[in-house]
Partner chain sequence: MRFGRISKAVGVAAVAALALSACASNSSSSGSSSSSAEGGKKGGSATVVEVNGFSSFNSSTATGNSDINGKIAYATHSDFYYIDNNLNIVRNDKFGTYEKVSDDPLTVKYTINDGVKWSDGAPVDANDMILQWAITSGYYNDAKTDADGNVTAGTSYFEYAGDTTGLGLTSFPEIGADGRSITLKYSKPFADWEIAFGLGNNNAAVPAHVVAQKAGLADAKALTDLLKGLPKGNPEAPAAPNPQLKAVADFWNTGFDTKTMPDPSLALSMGPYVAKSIVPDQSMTLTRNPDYTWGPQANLDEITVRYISSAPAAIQALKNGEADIIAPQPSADTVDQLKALESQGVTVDQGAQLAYDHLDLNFNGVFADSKVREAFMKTVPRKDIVDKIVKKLDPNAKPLDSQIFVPAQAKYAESVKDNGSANFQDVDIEGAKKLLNGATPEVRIMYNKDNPNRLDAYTLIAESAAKAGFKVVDGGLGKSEWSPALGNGTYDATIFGWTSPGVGVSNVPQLFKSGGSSNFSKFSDPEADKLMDELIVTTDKNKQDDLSAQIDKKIWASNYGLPLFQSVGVDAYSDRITGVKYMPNQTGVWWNFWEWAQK
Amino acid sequence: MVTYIVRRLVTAVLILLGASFLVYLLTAASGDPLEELRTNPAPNKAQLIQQRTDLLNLNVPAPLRYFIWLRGAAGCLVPFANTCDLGKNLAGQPVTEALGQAIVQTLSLVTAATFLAILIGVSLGIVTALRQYSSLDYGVTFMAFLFFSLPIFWAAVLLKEYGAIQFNNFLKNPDIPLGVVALIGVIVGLIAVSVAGGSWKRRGIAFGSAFVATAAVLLYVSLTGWFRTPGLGPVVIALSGVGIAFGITTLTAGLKNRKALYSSLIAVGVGVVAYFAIQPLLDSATFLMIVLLAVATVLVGMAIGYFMGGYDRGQSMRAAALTSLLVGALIFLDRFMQSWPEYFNNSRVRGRPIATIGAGTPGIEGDFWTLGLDRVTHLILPTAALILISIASYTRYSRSSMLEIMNMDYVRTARAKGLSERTVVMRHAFRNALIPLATIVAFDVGGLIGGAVITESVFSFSGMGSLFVNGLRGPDPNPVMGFFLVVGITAMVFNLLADLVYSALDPRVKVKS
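Please supply the coordinates for the chain just given, on its own, in the form predicted on its own.
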């Protein structure tokens, strides 16, 4: 294993060196960094040209200039030595500083979108494969192809118009007309019909239940002005937690494992009690505190599962830990909602909380929750745009992979042995269906650090994509090379991880030296 990893790393480094040399030469040949100065009528034009020449070593031929850059880049391999030097851009800013700012912006923009797209897309693909040729399958397939064909800039503009501008106008007087309530209820009812399947009686019950529940919720939030003063509260958290407990137990252990189910339900009860206990603590929250609370939440869930025991203690621990984490997430969300009125009425926000551009509101001040809300509201639209475009490919790939696996001999053998459908799907089919997805996910996650150029442009995010495009327009070779170095190393690492994941998912695949 170690020999294999070392050999792959050496090969990847050689490829990275060759590719970086080629990119540097192409960038250097793409234009003249002094062109704007040559046409500058300023009296100190000669001095400015000389300064930029010295800054970018333009008096040195491009092939030799690459090795000057490489010497500084090699210092980035020495941790904590503070010797990393990727040069400066045309404005004189160190590229390492510009990269640090751009990486933070890009990660905040695309990490959540990529994670949610993978989670939702794979889940939909698995479900539609299990319900092949049903109305749910046809509906999800149609929507997947629709979203896959949407131009990202067009989807982003629509989201800005209806998800921000029109929604902010709605928040001035958040009353939902009865016609809109009925329309949304019908749409949710039709979705419930496609999910329920079965006989027409079953579908009618699903439609009626979904319609009534949706209409009741919408009327409640309209009459109470919930959008202006939102919140979940302990009752909603408790009811949602019970649903989560049953769902998590079904997926991880099966409802026949009563110890696992009871462990999850106890975790919900502990979470509801903790809701009241930690409210004073959350008033002075910090990022580190939230991380420590999340870790403590998982450990408490594992402890509950351990002491509950059962014939499979590991299943009880997993079910309780996941339930605890999700209930903790609901408490975290509720605390954000409690801060919504303060953020909504902030003088910088002026009652229009859903932002259309930028990564934050200039000059806004507040506590952890107010600043967190500001960050989240600026990420809602670009994240939604990326999810809509990315979710389609994951849905289609996971569906086709799951369909292929479900027709394998070992799946039929597992069913013939009398194993439950949950065991057949989760333990035998699902794991093997993830094998083809490992490559796709590795490429996508490896490429996310490169930024979403179009999305960043539409929503005015100064991320890695913008850094790369501006470097090409300059032409400014040092930011382009810094971008290439980060993206190249990330792709190299995640390709290696994909190979290792193969061996973990499929015992037939062995990583040999």
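Residue numbers count along the first chain shown, from 1. Here the rigid core means the biggest group of C-alpha atoms that line up within 1.5 Å when the two forms are laid on top of each other. Owing to the predicted nature of the structure, the values given are computational and were not obtained by experimental measurement. First, how it differs from the form predicted in complex with the partner chain.
Domain motion between the two forms: the smaller of two rigid parts turns 15° against the larger, based on C-alpha superpositions.
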The other form holds:
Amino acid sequence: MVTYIVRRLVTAVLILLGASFLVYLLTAASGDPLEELRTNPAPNKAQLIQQRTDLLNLNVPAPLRYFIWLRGAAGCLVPFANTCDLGKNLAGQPVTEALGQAIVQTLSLVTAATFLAILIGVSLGIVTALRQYSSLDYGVTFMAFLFFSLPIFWAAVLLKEYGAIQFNNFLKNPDIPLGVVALIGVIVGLIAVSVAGGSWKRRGIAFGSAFVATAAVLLYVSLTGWFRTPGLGPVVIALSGVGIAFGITTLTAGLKNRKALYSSLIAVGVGVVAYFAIQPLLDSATFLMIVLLAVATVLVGMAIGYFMGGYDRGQSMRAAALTSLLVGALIFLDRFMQSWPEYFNNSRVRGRPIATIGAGTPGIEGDFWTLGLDRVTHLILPTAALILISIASYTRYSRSSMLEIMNMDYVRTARAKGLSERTVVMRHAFRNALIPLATIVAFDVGGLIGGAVITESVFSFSGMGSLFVNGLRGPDPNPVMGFFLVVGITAMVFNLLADLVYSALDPRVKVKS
Amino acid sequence: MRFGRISKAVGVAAVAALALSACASNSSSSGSSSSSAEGGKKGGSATVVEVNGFSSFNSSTATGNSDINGKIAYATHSDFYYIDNNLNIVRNDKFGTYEKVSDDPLTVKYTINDGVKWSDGAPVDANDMILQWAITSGYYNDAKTDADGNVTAGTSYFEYAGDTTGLGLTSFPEIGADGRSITLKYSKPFADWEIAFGLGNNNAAVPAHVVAQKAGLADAKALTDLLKGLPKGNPEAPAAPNPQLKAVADFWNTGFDTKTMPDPSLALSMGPYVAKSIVPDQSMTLTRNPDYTWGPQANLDEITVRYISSAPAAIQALKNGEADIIAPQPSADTVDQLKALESQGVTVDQGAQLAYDHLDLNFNGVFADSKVREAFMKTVPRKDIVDKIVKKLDPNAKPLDSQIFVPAQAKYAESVKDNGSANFQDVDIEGAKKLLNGATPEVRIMYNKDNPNRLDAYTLIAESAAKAGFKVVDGGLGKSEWSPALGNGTYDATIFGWTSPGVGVSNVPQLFKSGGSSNFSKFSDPEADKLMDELIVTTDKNKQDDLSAQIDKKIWASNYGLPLFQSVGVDAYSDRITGVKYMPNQTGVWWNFWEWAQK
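Output the form predicted in complex with the partner chain next; the form predicted on its own has already been displayed.
Now the complete complex, all chains and molecules, led by this one.
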């Protein structure tokens, strides 16, 4: 094992050296950093060229200049010596500093998107595998491939046009015309039909109820001006809470486990009471407080499950904890909605909340909720764009892996010994289906740092992607090298991690040295 | 037992609630934010989009002199003059005055008005001017460089990005008794004396008292005394570096570089606005300088600068109300998209920029013969080039007809009338053939083939020249190769771009004088040289214009090559904002930022 890791690390270093040399030469060949100065007729031209030559060592040929760069970069290997020198960009900023700022921006952009894409993609994959060859399966497959093949620069521009500009126009006077209500109702109805499947009667009921429910919600939302003063209120929280309680119990313990169901329902009740109790506290929220509240919520849920007792305390505790966490999330969401009018009317937002560029409204001031909303309104579109294009691979991988597992002998055995379908799927199949996904997830998390070059440029995030692109356009070689170094190292490390995790998860796979 | 459990639970809950309220933010923040919102209403605010991110509060250094740093410096500095969008120098007497005391020797006295101060309260006075002079004159530098450009001896103190030739002619300034004036004496007349010295505009000053303090000196006075005591640097006899001046220069070179909001003393302002906050590579907020009274009064209370590098993103931001004023990279798409926004109240301004593309013919090789040059020039389809490349951006675009002036300058029209450009308005294949007299010279044209505009221009020129019998060889080079090839003699003609300074004549000899640093085509005309020698020592604007016009004529007469067209600039602003006016130079829309107002 240790020899294997060492061998991989040594190869990684060699690959990095070779690749960085290649990238350095390519970058050097991509443009002339002195071009703008050479075509400058000013009398001090020679002096400007001299200054830039000194800054970038341009009087040394590129293959040799690489070693100057490498010497500086090697300083980064000495821990705490502060000798790390990746050169400077054309503005004289050290690349190490620029990288630090860019990584933060990139992570803030892509982290949520990646985790949501994994969550949604894997769930969709599992569901479609369980309903193989149903209209839901075909529908999801179709949509996944459609989004996968969308060029993101185009999809992102469309998202900005309709998700931000037109939606903000709509918010000025948020009335939904009846025709639109009907259209959306029909679409939701059709989705419901595809999910429900079964006999025509069953499909008809699904369509009808989905259509009526959607239309009712839309009309309510339109008539009450909900988009301007949104909120859930205790009633909606209580109703959704009951739904969540049933759903979570079905997944974690099965509805036959009455103790678990009651624990979850009690958790919902406690949540509704807490909704009233903690409003004053939430008014002066801080991030730390929200984290502590979330922890407290989980603990309360576990306590409820524990005191319900029963033959399988663990299941009750899990169900109640999850339920209370989700109800807590609803309360959290509701509190955000309460702050919406204040955010909407903020003098810097001026009634156009959904943003098309950047990570925040410049100079905005406000409490935790206003600032949080500002973050959300800026991240929602890029996150949606990234999810749309990356969801496809997750659904496809998890679907095929789940299908493979479901046809395994041990699943048949599990069914044969009389386990419920829930137990078979959740306990025996689902977990094993996730093993191959570990590889892709590790890859993607490694790729996170590389940023999303196009998405960053369309949404004007100054992350790793724009560092790279602007460096190439400059041409400004040092930021490009800095980018390459960080991305190359993370890719290598996560590749290695993926292999190790795989062998740890699946005992059949052994790492041989 | 039961009660015990419940009471315990209540107790735990109470403790938890206490703990949570302890970590709550204790400000009643909703109140404070609404009051700040009301404060912003008075003069309003605007959001301007820039392409690059701000990186330094000192825009005069080699690394700090990017366009955005210059614009921020322009908004946070005041000066003796500013340049308007007709490229005229407009004096600002409320800040201070400058007057030519004598012509021979050229002596100029600069006086800053009483009451002009930095935003920390320190006065802007002679000490600031002395430091600024020391930097922009290169007075103390005694560095000697070898052929490769490496410093072999001596010291180059301030990494100043601007031109030191003008102030390099001055001796140590005489400081006025009031402490607010200095007098510069030039060893010979200098044409661009009006824009040679200043505390704002292209070479914004940094506060002398801050530099002095950070460099370990007592105060600004001590810095002035230090400078006064040092001799002029002599590259022929380099002295040992002065450690104190070195400390001052080192701080000046890099001390103001920052991507985040620094210590307030490093972000001082003496102009209409002062920097309030910075989000690295995202945005910057400027707010009204409350003390400022010494110049045009700004309307807006606040200007927010956001950085968007992609033009479509900037346009969508304008459409979504996140940006009020944008000046994206012009392209046919950009202009179309902006025109589509006119229906929602957006105003689009297009205009020529100071950058222009031109075709230069070498004065050696196949083009050594003036007739061949003339024949080639006759074949250049300038109107087609403008139609194909620029018309889609600016329907009013015309070929540029002067080698020295641009249409924004008053003298352009007059100079164009008799500089000889009239002979090259239309393609004259027959005339070219006659001049060639049956010869078929081979011409290698060098250009940046990765630039689509240059490639288009080349294609049109090559096609047309072939008709007259020229054998045109495509000498196009890639992005990284073409600019080092300039002037190396491997081509006969080249297409590329220059940027006219708009104001000042110092560039003219660089381009057209025998041996000038940017005279790549080896043009040499003794009479033109003489005129240029006269030009750079002429201090009167009208005489300068006359001389420039004569030089223009000489250049055309010698069949130097052809100016093709000016680059097009475009800016657009929403109906929230008024007062934005197109400006051809690098200050862009910022030139009259004080006139911007919210409707």
